[in-house]
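In the form predicted on its own, a lone chain appears below as structure tokens.
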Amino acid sequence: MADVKNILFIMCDQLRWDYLSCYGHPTLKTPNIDALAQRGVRFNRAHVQSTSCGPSRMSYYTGRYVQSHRAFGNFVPLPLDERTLGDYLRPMGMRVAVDGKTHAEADIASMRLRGLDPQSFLGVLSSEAGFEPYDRHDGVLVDSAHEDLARNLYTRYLKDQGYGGNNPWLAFANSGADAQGQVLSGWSLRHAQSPARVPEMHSETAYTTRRAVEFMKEQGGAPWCLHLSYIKPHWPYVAPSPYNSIYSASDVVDAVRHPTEKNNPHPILDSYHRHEASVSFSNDEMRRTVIPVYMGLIKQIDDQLGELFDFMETQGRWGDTMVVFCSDHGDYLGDHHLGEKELFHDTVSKTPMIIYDPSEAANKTRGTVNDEQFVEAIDLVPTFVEAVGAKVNPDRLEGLSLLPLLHGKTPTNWREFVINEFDYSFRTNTRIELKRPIKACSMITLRDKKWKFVQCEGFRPLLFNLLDDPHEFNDLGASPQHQEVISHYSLKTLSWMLSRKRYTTANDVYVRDWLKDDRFSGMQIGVW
């Protein structure tokens, strides 16, 4: 019998790293995510797949690369024949459900194709990569009628509060008011520090919290696996008070830039510096005005996340829960002259990971920090698989259960690197000023302990001595010294992409003894 009985997979949305106070940060406190860390392990290489929040969570779900699950971009359909952590826990009778955000796109024309109904059982969980949208809600749009209310219970939430208009979640929850009672919407950046026009606990991470603990109590004695799933401290960055004030200009971290970058980069970087929010996050005053709030609202979620390991600890929980923390990605805040997420820098592809194992295997690493191990996003769905019993499919599954990690083990040909991938696509100015076409926008970053090598379709690659320039100031992708380095991993990256895991309908065993089938008996070919 497996120890873990439930798995409570916690993911915070553009959080970045360096902003808790297990992590480093030097004012930002977070004494509730640092109790879990000392509870469990936290890792401190840990990196995503993607720095989009669709491809990332789509490797998080599915335990596979974006070039194999083929998600590659936000509002891209995951596709109808990939299997994701639901399709490998409910088999073990564990119910498997979403509070908060998936960015999940439903396959519809796969769907239609095999006369699967999107509106039934298994058409539900397939549009919904794969969780019971208990209360799945992605975060604001423009205009509410981009949302299906039926499915959108926050938004019907703020409705049945009294909060009126067409779009309560941008007008009321991620907006702010002037003193004449003036709307200050969150989209515009300089009004980040007025309060949101709802009190906290109608707020998104409020009320995100309370389900997650509805959830719980509707289940009784049967296992089950909740994704927790926080659209804070993404933008809009708008707070209810007090966490819009709790910090101040005082409290902000310098940037992490230098002038040198700005000199002759990279094409694709040099497009990059030009994007708005690259511009604004360039600003220190603006930076003053807007990481002060981004601060407060992942204190928020700690507080919050202190009430729900209350509730969790008078239910006796701690016992039989695993319990994950982690984020979709980072958020530049004008690191490297830029804004927003995306591209290959540390700020955005590392990311926190904290992991509480309740059985008795994993207590002689309580408290401890990883330091030494590559941890990627796909880890988890075979961690989660293994933790309760289940058998974890190599012919599928990309990513390594850390459960040997957790329990002191050290495994032998762990890892050398990580991978991630983006493609800038969507990113319509930067793909149209230079000159590229919609399916050659792709970027691969390879990183090891010493290199950073970044693949660009099109252009030549980015190159980074992480040993020497750890912030990631220096490109040597046109350097003639380093053209030996950039020729060796160039083939190392060609090698990753040719072993990926894209032959899934036949698993090695079927592979290994397809000639002991009985339909190939007393077959002759080329005998002479």
Contents of the next structure:
There are 2 protein chains.
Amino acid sequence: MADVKNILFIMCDQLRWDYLSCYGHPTLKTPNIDALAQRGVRFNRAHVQSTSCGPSRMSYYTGRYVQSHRAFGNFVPLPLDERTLGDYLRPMGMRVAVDGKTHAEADIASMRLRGLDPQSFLGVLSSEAGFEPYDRHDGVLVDSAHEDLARNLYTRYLKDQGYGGNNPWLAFANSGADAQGQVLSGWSLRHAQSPARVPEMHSETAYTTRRAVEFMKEQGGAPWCLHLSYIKPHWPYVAPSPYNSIYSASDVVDAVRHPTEKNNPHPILDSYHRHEASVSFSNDEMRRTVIPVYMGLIKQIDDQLGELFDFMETQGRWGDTMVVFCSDHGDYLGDHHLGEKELFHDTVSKTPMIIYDPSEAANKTRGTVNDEQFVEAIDLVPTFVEAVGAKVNPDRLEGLSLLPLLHGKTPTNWREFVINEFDYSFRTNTRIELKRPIKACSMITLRDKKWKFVQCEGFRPLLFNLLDDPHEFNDLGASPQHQEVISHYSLKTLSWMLSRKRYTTANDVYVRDWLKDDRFSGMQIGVW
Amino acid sequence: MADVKNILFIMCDQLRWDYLSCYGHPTLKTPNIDALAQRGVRFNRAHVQSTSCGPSRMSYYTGRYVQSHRAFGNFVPLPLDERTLGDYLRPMGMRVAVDGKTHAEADIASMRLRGLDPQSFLGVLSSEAGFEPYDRHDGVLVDSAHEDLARNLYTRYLKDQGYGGNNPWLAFANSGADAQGQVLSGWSLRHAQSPARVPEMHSETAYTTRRAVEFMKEQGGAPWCLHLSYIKPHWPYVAPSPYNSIYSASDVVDAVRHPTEKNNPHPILDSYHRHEASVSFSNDEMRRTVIPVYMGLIKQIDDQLGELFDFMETQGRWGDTMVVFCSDHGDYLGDHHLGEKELFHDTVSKTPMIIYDPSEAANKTRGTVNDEQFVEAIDLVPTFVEAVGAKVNPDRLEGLSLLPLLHGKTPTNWREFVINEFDYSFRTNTRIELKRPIKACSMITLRDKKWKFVQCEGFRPLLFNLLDDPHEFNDLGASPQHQEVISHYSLKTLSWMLSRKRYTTANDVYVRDWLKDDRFSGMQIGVW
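Other form of same protein, the form predicted together with another copy of the chain, not the form predicted on its own:
Once more the chain from above appears, this time first in line as the rest of the complex follows.
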């Protein structure tokens, strides 16, 4: 009998690892998330598998690296033969649902070909990366009346509160207004400090948290896994009052950047330096405007989690629920002369990861920080599966169960590096500038405790010595003295690629035992 | 309007490229297949993608290399998100069916997960590699009464003719009898020359051909693609009278082998030399017993095809039907001290490939031999798709349409090498002897006009200079003078691997145009 009955899998979008007080931010205070860390383990070497929302999330949900699950970009469907968290946990009798964002896309072509009705229950699960869409909402990027209200409950909620128009998500929850009541679109970073045009209770973060409470109430004593997936602090950087003004310019930490980073940079970096978000976030006035709001959005999440955690206390859920807090990737915020995410720096690939395990075996690690082991987003699926007493599928899952670490065991043969894969084919301007074919824009980053090696299709690699240069200012990829290190890491990356779990329709047991199959009981080959 | 309305896709199992008179066999006469070559093009550099039935066939059916379609061994299901010939041709209004063998396996786990009933029409198509199982039969390897007669029409046919017992396929169609009427099992090679216990008309090859005639009659004028897929000359090497005795020991050509091949061979070859089939076929008495029957089985196929081709003549089918003749791999028959197939020599990876195109554009190539271009099994799907006027899907298909070659055009940038992938994990004895993990038994062979390079997971590669050593006797894989060639070919193999079409849920158009999608019409990122 497992000690873990339920799983609360909390994710923020675009939350940097270092924007929480428990991870060392000097002025942003996140006491509720810090308290979770006190109850569990805070991992200090946690990395995501991609620095873009969609592929990173699909790695979280499948327990597989990007080239294995194959959803290599945002809005790229997970192929129909992939398996997700829901496929592993649902057979254990758990309700597996999402409240918030997933970036899941339906593989409609395959569904049609196989006769799977997208509207059927199984069709919906396949479309939603295995989650029951209890209240899925990813934000509304469309500037017209196309939005399907039946499927976007948060937009419907806003309309029910009287926030009208084509897109109340943008016009009210993610925009401000000037003194004359003119709308200040959340798409313009200069409007960041204006409060959202909804009171805090109607904001996305508060709504999403309330829905989590409702879900838990609905479940009563029945087991569940809820993916509570906040869209914030992802852009639009607009916060409801008072969170728009809790922090000010004096709370903004300096950008981690060095002028030499712009001297003859790697061609991909050179192109990224010219992106509009990079230029914007290189402007310190802009950073002083936006970052306090980014911090306010995180503060709001922390406050909301405080309420949720209190509710869980009243229900006794801390006794039977594993709670995870993580993020899908970071945000450059001007570091390295860059804005937004993507690419490879720790700024974007390192994320917070806090895990509370209610079981007695975890008592000895409560409140500790794991500075030693590299953990990856793909580790959550096997951790959850093992925590609820199911069997980890070794033929598909590429992550490692973190239960041994949570239970204070010193693992042998733990991974020595983490992997981040990013494909810039969707970055039209960079792809065209660099004259790259769509299918040849891949970057694979292998990072261990000393080196970060970035293999770039069609270009020289990048290399950083993290011991001498922890901020990754000095790219050694073109250094003649480092060609031996580069060869060594090229081979390591290759060997990693070759050992991916691509072959999922015949597992080791099947291969080992095929001759024992009754179907071949009569066969003899080559007998004279 | 395409000139090709129907496709007759004929395959033999385990037919060597050099066991047809048009390919140069000195005594085996195959006038009907030769006549097909006279009507079309005979390719003299045709190679399959794997030297094992299942993976080779799945490459033929998907138009993709083994590591792309992922059915890496016999009895390994094609993943549910793969597409096959049937998926491409059926939307063109063609009936796409199989008569004979496919080795297709159902991905039952994925079908269950996605709610696809294996008994439904779509479920059956998914289970049968996209073919309607008009009369699928792969042979009956089970030595008991398990066989599902509803699905194995040939066994049912035999029972209807009065051939009883658990397995009439083995006991009658694939076994002989001694003078006392005692059954001589077809599993023993020493029984090869005894005639089958059924008259020729009830043998597998004759039955399968008749079923093709019935299919064409049923279709009348409606368009079709029929995969006429003979199990023969695959073992059991048992032929019905008179084909068991048409050829004799004097017709058996010498084995292509050299004593030095057994001096300190590569560890994988060393293990294969000890397989029972290798030991048997290294015995010349055994070769003289079995090979005449192997030849007789081919002769029977040729005679049967003669009848089928005559029938097609009466129906006017030569005016609207593309006809292909090929094989899934060869048979060592004692060459290189080996029996059976698998591995990498041209003996098993090179196959016959003859294509008749009824269109006028093909007139200028009729009766020619293409000695120049490398063609691969994966080329048939794009050839068929283009021939019937459908659009070739560039995001999944890895083969090249052969229409330009059939129409006498000189292609630019044609492929310079062929690839064969083989995984010996299913070869239990070799895998255990060599102490290889199940997931680490891959061999990839890259063959161009000069070199054959075989990359072996966990072992040194093999290398042959085909210009100096066309019979592949002299493995240069350990030669210090060839390390530069080896490095070059290692990189070439790697680069080939990296360019596989793994990402099938978002094509180039999707990536190029995503920003034009209405869903993102309102989005702005990083604007100050």
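Positions refer to the first chain, counted from 1. The shown structure was predicted, so the numbers you read here are calculated from the model rather than taken from an experiment. By rigid core we mean the largest C-alpha set that fits within 1.5 Å across both forms.
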* Superposing on the rigid core, do we see a C-alpha displacement of 2 Å or more at A506 between these two forms? -> no
